[in-house]
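Shown next as structure tokens: one chain only, the form predicted alone.
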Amino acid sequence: MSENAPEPGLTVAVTGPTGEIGIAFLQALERSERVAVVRGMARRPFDPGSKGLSKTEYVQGDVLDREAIDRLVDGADVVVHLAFLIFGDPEQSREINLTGSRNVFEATAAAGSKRLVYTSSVAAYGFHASNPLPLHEDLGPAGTEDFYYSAQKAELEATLRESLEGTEVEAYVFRPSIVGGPDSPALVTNVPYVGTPSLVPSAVRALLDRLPQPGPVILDPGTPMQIVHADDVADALVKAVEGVGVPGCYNLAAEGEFTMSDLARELGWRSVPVPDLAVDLTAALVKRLPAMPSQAAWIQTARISVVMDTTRARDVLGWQPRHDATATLRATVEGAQAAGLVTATGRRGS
């Protein structure tokens, strides 16, 4: 913690760092004066020296694999855990997610590590219309039982708390809004759009009529949404690796907000707003898209504004986001056409 002397040479473990956080948290680790070592550890294959991280060392493994946990967090100072499937299968989801993230909770907790560093999501508020607005840590989690990554994110918060019960290791926990940059394109290559008119509901249709010419087309409720960049994500992360202020939730969103509209515009595509979008309607627009059951989801948590408020982060980190939402969803949407994973005619292998 902050009061405390500083702790040189801190040895840190990371889950999943493979993924849209963690290549931008490996490199932030890289530049902090006070960890010695990273060990990293994800189901894909991962040269760190690609990536210039001379810090790194990288093994490939399982989450469900107790033993290589074992391992990977034996002896580590700080273990970060990132390693979480967002879109997939309902029930496989559920098996990584919540019997991974218990492994790694508890072998943190047996290990004796100082801190376990865990990234959250907004979306274990869960998307309620009762919801006071903005959002505070002190509400707590109430995911959104219908939305599996929403209740899974709201229970391994629980699950947390309840494995490191009785320890010493400190627990920062951090709910991000939606995570965007250059190399974070999730936003732009999930979010579920319209791209073939003749199969949506005739409701729907006739407001797609009304567009000039063909194309890919977004419908938008209106809901005014908070995107962050991984970079300014990772900032946080390291802060604490590093103890800095106290542990607990956090937070985290960039200055600003924006809209599906706006993210139309930045794709060069069309956006339909659509303030009232019933709940019926989304359902037979889901039914009838190449979409993924975690897609359709997505449309349905689109209705509900989670706006957060980002003061504790700020006052009692000293966290300080470098990118605003329009920088990030620019930025965003720029790496996703520059990696070829979307055009301006719909998403690549749509």
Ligand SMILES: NC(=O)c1ccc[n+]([C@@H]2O[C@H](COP(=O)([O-])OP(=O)(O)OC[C@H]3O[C@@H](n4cnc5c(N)ncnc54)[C@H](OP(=O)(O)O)[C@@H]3O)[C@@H](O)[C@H]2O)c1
Contents of the next structure:
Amino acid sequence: MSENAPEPGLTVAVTGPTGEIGIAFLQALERSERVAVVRGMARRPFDPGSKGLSKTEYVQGDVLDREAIDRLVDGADVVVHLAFLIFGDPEQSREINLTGSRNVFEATAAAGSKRLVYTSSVAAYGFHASNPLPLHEDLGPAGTEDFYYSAQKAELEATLRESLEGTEVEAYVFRPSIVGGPDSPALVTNVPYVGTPSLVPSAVRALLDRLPQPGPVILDPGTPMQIVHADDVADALVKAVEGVGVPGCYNLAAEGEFTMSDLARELGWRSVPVPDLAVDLTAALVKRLPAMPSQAAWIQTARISVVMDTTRARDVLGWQPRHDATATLRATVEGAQAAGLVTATGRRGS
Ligand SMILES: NC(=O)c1ccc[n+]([C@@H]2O[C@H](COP(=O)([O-])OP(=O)(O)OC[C@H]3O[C@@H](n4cnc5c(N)ncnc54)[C@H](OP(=O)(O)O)[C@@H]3O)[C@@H](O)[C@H]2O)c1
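Return the structure block for the form predicted together with the ligand; the form predicted alone was the one displayed.
Zooming out: every chain and molecule, the one shown earlier first.
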């Protein structure tokens, strides 16, 4: 091929393309001139045409089914692994997340694809007060043992390295903060809040009793948090698909930070500042409620700051997030309200 001849269009295989990041990513791939064909696979039915996606072919399949993955990645130049169970029973999530991801990593190595793109998470660093802030990519993913999601994300980065060892596959690993946007309601639909004061420990109840009227309340330990718009995550993933910069690990977060009180304000709810101890007590209590252990685990994330430095993605990939934290938080809440998932009096189904 002469130096100026265009590279043939890329074939990209995507697991979990129907999720919060996945749909935004398919739309970004549609706009990439380097991408010719996109093959997606997840368990639910999905019609790419309904989203105006002309490059995307979709099959239903499970990442626990190695043969289905082998078919998906066969002949793919790039494999992007998004399939994951974020909220759920820790045991069930272990199987999908650890076994399923290992299947995808090993199938990619066996298929000899050029690149593997994987969305890890800020949670891979673990929630440790001793971590130096802001977090840089060279800090190893230590995870937090008693928070299933964080522990799995840390373990999987090691699994990925192990699966690709001795192969030519280039790995791009992203560690996004919480993802938001009009079609990404997970922050709002999973934020722990108090709708029933009788369910909180007496120390917290005393704080709530001082508030003027009834209504949902978010406990705010004051920890600064980051968020990133799904469209901006999608842009970063496309850069990896196209082989921009160098393979490696990249933090992703929008400019600026927010607190739980900012989220409560956007929702038209109330917040109450609480010391760490009250959050711990609430987490311990929520853990004992039937069917809520995973929510309890997530309460821990509000306690310890895991603010990341995103200079590497900006400098090496030329990533320029278009949405700052305030705009992304607002878009997330407005999207959830428009979808009827949340109102001024609480969350649907809570
Ligand atoms: N959203 C965030 O705030 C955030 C932040 C940091 C990192 N991340 C990471 O980014 C990735 C994508 O997240 P997301 O927000 O897009 O998640 P999501 O909205 O929960 O979507 C998960 C996707 O995985 C698919 N999936 C789940 N189990 C599967 C299985 N057994 N086989 C095949 N597909 C399966 C789902 O489709 P079906 O259910 O139909 O199978 C869906 O397409 C995950 O690795 C997540 O940990 C997300």
